[in-house]
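The chain that follows stands alone, in the form predicted alone, written as structure tokens.
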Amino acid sequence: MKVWFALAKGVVLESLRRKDLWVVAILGFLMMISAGALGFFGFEGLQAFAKDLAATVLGLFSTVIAVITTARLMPDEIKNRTLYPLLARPIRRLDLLIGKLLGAIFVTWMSFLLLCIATGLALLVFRVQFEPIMAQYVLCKLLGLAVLCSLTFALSTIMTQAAAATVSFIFAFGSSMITRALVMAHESNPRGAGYGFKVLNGVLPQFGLFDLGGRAANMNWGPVPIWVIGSLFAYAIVYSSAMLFISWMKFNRQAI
């Protein structure tokens, strides 16, 4: 785990040289603006219409930061030929992916928690109410994010930079389309066909799952129960599992 935190916080380091958060910060910093003047129309009656608005734009630049963080790691090392000295070392491929992936997972977790507050004080300026599922919504968020995260690193172990991008991209904002289509398909096919678009509809990630935005946004919901938060974790922790065993089934095979 020496290792794998080791990595992780050089691609920490990494963000920072980039000035990746920073970028994150200039957002933060135009969300409160953007909030200043929105509160000088008054937010009386709007506080359902605020949060969901808050809720989309980190919705938005949190998979934004993601996927760009996450698809530029293997594909830079290989064409900076920064991979070589690390594999030099007594390091495994293994240690190496996980490293790294938790490094992107760490500076998106970074990104969006550095947003939540930025967003948070600028809506508690105008006494926005706050109820208990948005500290759900928060925590389901990340969650969703580290999915995101392990899908992006799968797909570009596997393709280019730009096309793991795009297809991120896609699953991320068409994911509730895409599920509704296959469950549309399924029910319109006969059975065997059907049974198809069922399991494809169960292997595809389901990022509307950990999107909890619309819920926090209404007034005097109550929390979700705890059980669907474990159910979550728990889908989490085996999807990004699968996806690091993709990523390391096809680094692993990859002649450096």
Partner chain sequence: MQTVDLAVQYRQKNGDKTMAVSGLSLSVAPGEVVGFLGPNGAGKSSTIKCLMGFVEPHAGSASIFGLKAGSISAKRRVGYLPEVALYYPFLTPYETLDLYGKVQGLSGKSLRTEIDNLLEIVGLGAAKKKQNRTLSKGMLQRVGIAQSLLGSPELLMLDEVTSGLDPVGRKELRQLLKERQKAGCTLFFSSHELAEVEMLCDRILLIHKGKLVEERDLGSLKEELRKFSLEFVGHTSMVGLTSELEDFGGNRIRANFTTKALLLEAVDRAKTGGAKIVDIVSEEGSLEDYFIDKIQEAA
Second form
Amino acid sequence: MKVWFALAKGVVLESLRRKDLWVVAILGFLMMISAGALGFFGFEGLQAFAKDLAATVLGLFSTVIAVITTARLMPDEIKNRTLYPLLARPIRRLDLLIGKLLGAIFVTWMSFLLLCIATGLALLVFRVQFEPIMAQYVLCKLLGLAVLCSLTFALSTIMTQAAAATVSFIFAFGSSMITRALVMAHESNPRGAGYGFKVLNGVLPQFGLFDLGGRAANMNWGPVPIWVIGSLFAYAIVYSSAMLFISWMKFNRQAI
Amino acid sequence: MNSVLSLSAVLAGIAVAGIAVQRIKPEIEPPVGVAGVEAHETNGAVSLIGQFRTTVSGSLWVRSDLYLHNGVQMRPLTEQELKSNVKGVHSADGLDGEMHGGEGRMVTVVPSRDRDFRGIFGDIDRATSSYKDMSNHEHNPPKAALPLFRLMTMFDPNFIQGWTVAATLLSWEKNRQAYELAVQHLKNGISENPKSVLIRNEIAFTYARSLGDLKTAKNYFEQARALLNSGEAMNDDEREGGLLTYRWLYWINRDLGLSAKQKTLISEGLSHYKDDPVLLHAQEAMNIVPTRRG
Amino acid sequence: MQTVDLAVQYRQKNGDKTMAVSGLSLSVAPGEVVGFLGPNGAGKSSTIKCLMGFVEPHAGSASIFGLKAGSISAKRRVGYLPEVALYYPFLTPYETLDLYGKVQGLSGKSLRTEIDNLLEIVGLGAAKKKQNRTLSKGMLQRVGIAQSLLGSPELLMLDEVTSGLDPVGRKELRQLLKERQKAGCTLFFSSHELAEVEMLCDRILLIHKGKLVEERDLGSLKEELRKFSLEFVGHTSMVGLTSELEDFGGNRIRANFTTKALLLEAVDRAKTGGAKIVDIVSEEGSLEDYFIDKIQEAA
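Swap state to the form predicted in complex with its partner chain from the form predicted alone:
Shown next: the complete complex, the earlier chain at its head.
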């Protein structure tokens, strides 16, 4: 456990010093401030729009950070040979993978929470009131980002950094669309391959489920039931573990 | 030997292409001076800003529909769904038709439980996304979307639907004050789009249907008609909007008892819209001998 | 540390397999300083990677302190310096060592003290708060050396240890390694620098094309390579001592001998025979030539 956190701390420190995180935070803040300016200069009644924009900005930037931060971790370790002194220590390769993944998740979470604060301040301009669904939105988003990091991490151990990032972006941004397409395809052919559809749906990452942005942005949506949050939490653990297992299967046998 | 031949062929090909390009170049890229380059760059920048404005207002248009449904994403039913009698809504209060150009019955993008094979994933999806089943289909107060429409027309003043739908929302309360506000808004639209048939039509509709002022309505329809006959270049939406101009002018003149004017309008309307069943029917009803249609 | 019939094979991107090490058997006793030599591509790094568990052996076995090479218990007792490592560019040397120390299982004040000491020893005390990306290649190598010494390992496995170091740095490193050896640490290092090997090692292992071609005690090898000669004027027979004679004319002769004992006997004969001794030379032979010869023989 100590080893994992030591490795994670290294990843976080590197990311902080790289300043990518700050660039993204500033970008997000600027975008929200410009939206805030609209509210300030008399466009009353744009709360839903402002919240929707906030959710979009948060979703977009946190996804970019998650994918970019995670996709380069292992390929960079191998390319820069920083892996050797680490693996020469009394640790298992699985420990290294867990530590690195945890680091990526922490960086992503930190940047997301930073963006949340920035957008929260900008939303104040629109006199947007806090609602419990917003806290749930943040919680579920954190879980979804952890799943995204795990997926990207697994992909980065089996393909190139660029390919892993591209595939992750496709899944992250297209998850809901893929699900809708599956549902419609299943409707068109319910008898043919019903079981196949279920398997495919189970295997594909369900990022759409973690996005409560639609509810948080619009009016009078009550909090999501606790069983849903629990299920999402369980899903995040299971899916991330599966992705970690895939990474380990590949990396454990890999000659470095 | 083969590789030498291939290389020679490639080189010959490149040479031929080079000569051809030299010949074509002056045709596709006329010589321009510094002023020309500046003008080109300025046009490019303006066009880029224009595209941005159009994109922003377009995306706001999409979002406005979403906000009206309180985040519930809707889509029209597919042919197959229509055949299999999937439950959908049909313009519950006219707003869906307004926003989707009367696309017919709508259904939620997130499927209802009975149509979803995903089991618990589907249940979670319905619990986390802004989903309501079709029996709970409702709209937010339409006027709540007005600021968004203001934003749309602020970004892109030439976005005609932004003006017309906003007028519909403004007159939602269906009282004189609301109608007058809508008319005033549309007049602002005309000052931004002096050649718009659609906005003039919308003003005329409001006068005719809501304010009962046929004369003023007729005046705006006539303005639209004049634009249609002026030979000005206009897009398909504007041109198709002209069909309603002629139909309504025909009906208003009928109500005003101006039959000679009606005949002129039918002939003129059919010269623009030769297959319009309403105008054709009117032609038959008034025993007008068809003239050569253009 | 031991390898028995070790074979390491890599699969190339085009699917072909390359045998980097084949049938390599070697052993290093505790407390020894062993130089692992060979030309580029000989299989030195592959052998070390296998000993560190970075690469699984295709055949044979490797062990460290009787433990499976690459196992956690074996790695706990080993310090490793890779041939080329960049270390985390945005961390400082202190943070780098802190990270490795914690991964090693060290923590608290003892770790902080050890890091400070090591950074002083390798001459990075003043640069411990600079980010690695701002350090020179030599300074980064010092970071590497410091990290390999973390946790006082019983075996130091150093791949091209002097790479990037200036002459002063090399001298300091030699001193440092000698101190570690005195403290009972076993040193196993690969190098192209024969001078370093000569100055540090007890024994050398020469590898070529993945196979061990020579294993020698450095002291005896040096003795073997040493050349002795006696230059004299006069008539003295060297029969039975050497046949390698160079006649410069005017009875001036230079006789070459393979051992010091033969040289001393020749000096006695020359004195007894009344010859005038002009020069007595005892010079070290070239290790470089010796290794080149050995590699050419193996090839």
